[in-house]
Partner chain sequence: MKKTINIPYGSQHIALLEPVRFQFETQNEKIVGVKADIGYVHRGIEKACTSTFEYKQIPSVVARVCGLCAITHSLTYVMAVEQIIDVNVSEKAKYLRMLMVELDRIHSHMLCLSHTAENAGYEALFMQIMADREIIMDIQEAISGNRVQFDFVCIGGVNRDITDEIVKFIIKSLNELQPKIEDIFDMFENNWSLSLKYKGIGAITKENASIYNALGPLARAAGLETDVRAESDYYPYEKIGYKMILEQTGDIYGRNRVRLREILSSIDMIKNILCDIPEGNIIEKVKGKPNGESVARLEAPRGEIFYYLKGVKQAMLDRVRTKTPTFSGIPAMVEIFKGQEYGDVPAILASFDPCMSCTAK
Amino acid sequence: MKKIETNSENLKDDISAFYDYKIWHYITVNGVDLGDKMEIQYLFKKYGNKEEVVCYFLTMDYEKEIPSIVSIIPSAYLGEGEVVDMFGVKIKEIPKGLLLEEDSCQAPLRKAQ
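May I see the structure of the chain on its own, in the form predicted together with the partner chain?
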């Protein structure tokens, strides 16, 4: 896995400069709880060759809000929605409630709870 660091300000620019839907296959958005911070990963793979998976990642505080990449990758709303539900992070324009309901346990995968 090739990891490339980015941050919440540059995220959209980096992804839009990098992502071309004809070459790259977007895998998913993944969240990892680092204990006091969150790591959000955006995973890609090139079509039709055997190179390794490319991962753009950023670290963020729990309370901060990061931009959404739906405008660049239209199918990313599912992956982002899952991260929002499971970790309780905030992503712009991505509402809660894709997988969990209002009355279910909030942010189940976060470590602090």
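Residue numbers count along the first chain shown, from 1. These numbers come from a predicted model, not from an experiment. We call the rigid core the largest set of C-alpha positions that still match within 1.5 Å between the two forms. First, how it differs from the form predicted alone.
Remark: with the core as the superposition reference, the CA shift of Glu63 between these two forms stays below 2 Å. Once both forms are fitted on their rigid core, the CA atom of Glu52 lies 2 Å or more apart between these two forms.
Alt. form predicted alone, vs. the form predicted together with the partner chain above:
Partners and other molecules have been left off, which leaves just the chain.
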């Protein structure tokens, strides 16, 4: 797997320049709790080559908001919504409540709150 680091300011430009739906399959977005920070990973697999996987990732503070890539890849809404609910991160234009009810445990996969 090839990992490419980006940041919140360049995320959309980097994904937009890379992503061609005829070449790359968007797999998902993952959240990795690093304790005091969060790593967000966007995973892609090349069609016809199951070995070629690319991961764009960024590290963020929990209080910072990052942009959504839904304008580039509409199906990213589900993965980004899951990361918002499960880890309590802020992604622009992705509201809380996709998977968790308002009265449920909030950010259940976050290590410390």
